[in-house]
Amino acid sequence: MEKIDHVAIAGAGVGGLALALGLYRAGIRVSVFEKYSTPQKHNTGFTLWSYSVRRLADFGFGPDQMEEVGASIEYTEIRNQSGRIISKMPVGEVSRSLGSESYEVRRADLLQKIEDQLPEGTVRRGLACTHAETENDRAFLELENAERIEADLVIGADGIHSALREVIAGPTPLHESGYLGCSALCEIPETALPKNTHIDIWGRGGKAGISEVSPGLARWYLTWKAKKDAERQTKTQLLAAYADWGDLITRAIEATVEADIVHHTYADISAIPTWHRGRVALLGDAAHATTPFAAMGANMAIEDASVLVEALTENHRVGDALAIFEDSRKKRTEDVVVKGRRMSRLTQLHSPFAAWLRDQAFLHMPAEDTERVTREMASGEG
């Protein structure tokens, strides 16, 4: 077995922070460098389904630390644009299946609590990875202080806009999707939801969901055609945009302080060559990033930071663990690209007449077609 001492890793977001906790755990040195210089605080959140959720307790990140960021959810109901549930999925019984509940989570808590399982000084911040590269048997990370970071394996985890993307597949071009959207956690009371409940908006045109997180807060989410996007910039024209979507929505975008919602542009990259190149290599939305319509962006990070994990600690060299990595992901990761493109437009259709097929159909759907559909969902392997 080639002996792996250091990773030094770009990026401290889902991917990059499951990474270094997994090699933290298997005895391998991490360092992490994140551009921004104080820890994320994005007052948003996503869902971890239950194969995500596995994953992160082999790497010590368990159900205790699972409920201190977020709340499990029993129930995902589709909602049309009048409040009408045209689906309920049984999240909790399939998840629960598999081995684990699947949680709704505060984006900053995780990172948060992620961090602090790994030894202080794993995170530097305030350190944008600038260029990467191989030479001989080492790796070395370049940051924009100049400085020059060598270890035995550098993972590119910065996201859609990667610095280190460029230096094993050149220039990438966005894919736009045609979208925008904002998202906030506010403070609501407990009864006004149901409870441990996902609710997901599919209207006409732009989509909306809403969510515990904890007892009394929720995350919210609204997304819409870019070509309304001067209309709903304050929360005043967000609240006009979304009069008619249901008490819910108008409540948790009233309950909302406006400089708390953060605003989004969506966009996804097309398959590139490869996801590495000598002892350089790619992780997470760095590799593959993906819409949010697909729900599964943070999910497809932390299982790729599992993989590269046993791929490294099971007896290979580390040229043929970034192939059996890249081997055991890409395909996968690539079609869940392209169902968030085929998403984006099911749930967001802008003809009435089509939008009230799409409910008809699901409306109608047999029960064992419902639990099939989550249990791809909370699996991994729709």
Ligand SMILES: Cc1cc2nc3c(=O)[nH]c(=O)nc-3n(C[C@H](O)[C@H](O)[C@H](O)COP(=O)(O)OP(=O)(O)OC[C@H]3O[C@@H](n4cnc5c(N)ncnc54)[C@H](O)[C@@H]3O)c2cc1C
Contents of the next structure:
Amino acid sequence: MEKIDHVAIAGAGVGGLALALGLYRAGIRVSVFEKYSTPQKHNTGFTLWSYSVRRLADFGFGPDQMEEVGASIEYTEIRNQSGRIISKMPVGEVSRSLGSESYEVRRADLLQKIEDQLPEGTVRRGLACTHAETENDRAFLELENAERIEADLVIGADGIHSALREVIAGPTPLHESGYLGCSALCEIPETALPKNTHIDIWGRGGKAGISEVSPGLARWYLTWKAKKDAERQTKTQLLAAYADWGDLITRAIEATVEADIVHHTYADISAIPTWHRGRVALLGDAAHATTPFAAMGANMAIEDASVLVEALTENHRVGDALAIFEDSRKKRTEDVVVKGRRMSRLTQLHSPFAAWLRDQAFLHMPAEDTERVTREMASGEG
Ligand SMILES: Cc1cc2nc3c(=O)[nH]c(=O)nc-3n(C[C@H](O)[C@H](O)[C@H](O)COP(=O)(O)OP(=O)(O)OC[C@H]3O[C@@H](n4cnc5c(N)ncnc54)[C@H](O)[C@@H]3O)c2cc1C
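Alright, leaving the form predicted on its own aside, put up the form predicted together with this ligand.
Up next: the whole complex, starting with the chain shown before.
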């Protein structure tokens, strides 16, 4: 049996902080190093499905905390560009049957609340991690200020542009989706949006979405086809481009301060040969970055954290624990990356005829199939 005293984590995103919380609850000391000096507002929010919410609850981040950082989802409505509801997914009912609600979450608040549960000083900001290696059965994490942190294990939870992935897998090209997008939080009258409903709009050549993340506050997002270096769309351009996507989207863009609009380039990575080398391993987007089109990246990062904590606390040697972790997560997460590519095509079909056929198929989907798809999402088994 090998005792783990200290784990150093690169990246204070959702994966890094979930892992830090899980390890801390298991009695293991953690140090997290984050390159930005202040918490980032990027990725304004996301959907956390029942299965990852349950994992957070196992780490002591329960329903009360979730209610403070988001709103539970009763339905996901899929609408077409003309505003017609083509599918209504019973997310609340299915999620509760799995043991926990699913939530629409404000990212910055979720991260802050998790960090608040860690001992003071656990997260050190403004320090980019540059390298990690194993030497004489110890792990070392190097920081941009030339500090060298010694630990039993180093985890790279440093996102899609991971510096530590390079150490483990060499240079990994990003696979550009061909879509750009933007998202924001905005104030919106409580009566403007259906309560506890995530609205996903599948258009022609792009998609959009909006949902309440707390009373009077909405998260919205838009995507469109463009080269990755295309110019950012201004608020005026967005209003013109999405003028026929329904009132809700127009209202949300209008209600948003231009400087609060966050711009995104959507990319993923193809499978890399391994997630660990010696005492350095990857987790979350660093290991299996996906586009948001399958709405799973944050969920998978939390699930990774949970599986890794379990493996590390079951008295395995570190190398064996990392192998168990990788075996149980790699194939599953790589399948989701591929699914994200499929969802990108399906939800943003360019041809009006193909989009019409898609809408018809969803309109006439039997209720039990809608329930099955909802269950797959909420349970993380889709
Ligand atoms: C618009 C949008 C909508 C999305 N919607 C959903 C959704 O509905 N559901 C879902 O599950 N997922 C969604 N995602 C995906 C989700 O945001 C990511 O998959 C998730 O954030 C990955 O978590 P992570 O911790 O692995 O990486 P990140 O959240 O990217 O965190 C990585 C952290 O590491 C830091 N970092 C980077 N490099 C270094 C370094 N060298 N040294 C130290 N720190 C470093 C970064 O600053 C960051 O804080 C969405 C993404 C976008 C852009």
